[in-house]
Amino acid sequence: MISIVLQQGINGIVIGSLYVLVALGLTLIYGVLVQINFAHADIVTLGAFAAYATTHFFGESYVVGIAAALIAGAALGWLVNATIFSPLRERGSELLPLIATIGVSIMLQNAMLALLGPIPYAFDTPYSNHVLRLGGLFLTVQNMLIIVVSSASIILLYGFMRFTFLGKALRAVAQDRETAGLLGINSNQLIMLTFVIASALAGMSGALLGPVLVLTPFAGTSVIVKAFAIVIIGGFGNIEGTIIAGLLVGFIESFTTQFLDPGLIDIVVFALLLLTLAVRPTGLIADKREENV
């Protein structure tokens, strides 16, 4: 029983890193601009397919395609908030945006779809079959992949947020931008690096779902719902509850599959997120907006 509910533990920590991943691209452009971005699944996609072709039509290294993947989102948010979401900013509506978000997802979707046709592709590893034993646990180099490369970003992520210049300066850009440009901060630049980073991290965690999902071009909306309700759940804009509420959902998923029915999985999840918006609609960390990111 013990060896059974470590090996949950395991896999509930590799879900819940992918899933963090995911969110906290949502959570730093939300914490940044207040402004939700429904195009992050199809960056997220995005991810997966440039990892799959760096992979499987250049013949490079796993490793390789994640870091292409990374690029790879990393160009389609700054294009996207060139091009969109820099020049709606200006008229002023917050409305605007966030309907503009939607357009450019189904434009992605449909692009992808017209390229890549409806046939689901296949993302094997050369990691996906290791399997490493630690006594009565098992775990795949895929899986301890997921881990490190997961952990590694949040780390450079919250260290980049918290001690660095750039990263002070796009939390000031959070608390009042108005006052952050008086004191010389150009905002238009740090909300383009914002929407690179966020948008970096989906293309990285598309790259490590793929090998995890079947790749459809409609592959990311899969996973972005609950990236949604664990930015919720955590506190929208906050990145320690991002992380916490991620592994949250991870481990409900694993233990839910292990102890109760696969079936019941979005029921359990949304449940809580239910019971969070109730007891706590402020997240489970709820500090100031400005303390946010």
Given for the second form:
Amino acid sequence: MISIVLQQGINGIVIGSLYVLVALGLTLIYGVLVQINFAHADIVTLGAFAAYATTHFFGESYVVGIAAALIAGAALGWLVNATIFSPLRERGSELLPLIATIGVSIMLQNAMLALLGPIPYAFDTPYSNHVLRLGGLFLTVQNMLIIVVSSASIILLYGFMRFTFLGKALRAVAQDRETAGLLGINSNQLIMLTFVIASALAGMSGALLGPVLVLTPFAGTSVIVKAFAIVIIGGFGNIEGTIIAGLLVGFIESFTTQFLDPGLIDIVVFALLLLTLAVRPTGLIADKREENV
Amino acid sequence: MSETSHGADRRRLSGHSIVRSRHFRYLLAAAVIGLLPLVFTTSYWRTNLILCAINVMLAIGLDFVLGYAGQLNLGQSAFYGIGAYASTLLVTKLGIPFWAAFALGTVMAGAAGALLSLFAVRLRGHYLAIASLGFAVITYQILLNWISLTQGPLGIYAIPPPPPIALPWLPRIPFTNLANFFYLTASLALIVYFLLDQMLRSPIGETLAAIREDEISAASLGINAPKWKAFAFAASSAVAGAAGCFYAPFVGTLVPDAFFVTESFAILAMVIVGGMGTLIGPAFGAIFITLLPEVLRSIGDLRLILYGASVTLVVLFMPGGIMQAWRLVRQRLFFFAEESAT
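Since we've got the form predicted on its own here, give me the form predicted in complex with the partner chain too.
Let us now look at the entire complex, which starts with that chain.
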């Protein structure tokens, strides 16, 4: 029994840390722009396919595939900001960019569908079948890689936001764009930087999720819906809250699969979301951001 | 100024009074509905016409809460599904007559909308969007997993069409053929349109607009914002539920995938492409979005890419949608007409 709980705990950390990577991107963008990017889902999908193409077509190693996914994600993020969010920023509507990115998402999904077809791709990595035994527990090297890469990225991102000049400037833009501008911070460049970082994270998590997911052009949607729940549960724009909520959703997923029924995962996650919104709409970790509640 | 004198002023100002009157437009719409199945005689086109009528209901229903009350609701697919499943299960499992099931399904969807409005009271903007999205995901998963009730992904099959209507002095009207089914759904869509239009022209319309523009100022004028938000949500979701009640017997089968959250996005696209905040715009938007993939069928898979692109391009370049485009065209035309007259 203990070993089952520990084993599912590990599985929860694996899937949860991937959700954190995706959700952090959403929350970063929300932090500086107070906007939601629905096309974030398709950046995840694109990352997964970029890694698939690198490893299966060009025969490169999986690590190169992860790098390719990172670059592909960053490029798409740059494009989405340059074509959608940047031109719409002056209009000041919170609704229009959201709807525009829903359109982008439909467009990208169907473009990938036309190119790649609806049949799921079998994404094998050399590490998927390599199992490590730790006492009574099992851990594939793939899962180990996921934990290492995602926690390293999360720590790097956290350090970047906390301690570097650019990170501080980013937080300044998030807090008050006009005052940051008065202090000589170019908010447009920093918003673009945020998009590129957020989308690179999403692309990379796509490469790591690829072997776990049913890899179709619609794979990102199931991830992003949970990522939305995570950012709300954690508090939009709040990095610590997002990390905690992401791991929480990972645990919910693995333990619901073990003890209840896999079909109930989304119901439990979104019941928690609605409960959070009803009881504590600012998220698990309270922030000063209250304009939406 | 009262509504009548205002209308009279407008009529005096504009040259062609009959064309601009609302009664004339409703008569025109009724005439077009009457003629459409006579023009489009193939079952393929009649099927598309019925889909248009159902989608018009969904779009104007969403526009009521989104365009007028300003509440971003991404849960419309859930209310559509609740209406469809509730009415079908009441008919097939409990043997309740279709029209009673229709009324109950509509009421249940409306009640679910009022329930969701409890969140709308506390949340705004993106938070409400995600909360309503969460509601749609939960509803979809319940439809998918409550197998003893909904048969889950296997779906419900052989849903009977509505029973024939037997009015006095008229022949029985069966709904087994597509033309009559179209008349049924299109008349309902027209009635829903009329009811929403009447409501929006009454002080209710201004109340909702006040909440949309500035909730605090509205409250300072004595408007009970939570109550009116609940009303807008309930009305909007009841309309979606009513559309669902007709979707089920039209298609004949029900699977949860028809009510996935992407359906909410499709309904949102209809409202945006048509022109949010007008009633006629989303009605045309629904027809446009429904028929666009059919018209583009010859280009195969690219049609859905174009469908996504049209939403994005409308937001970027024509945020008022079809209505804004129409106003622009009309301005140019009138300008041209005045130029040539002088």
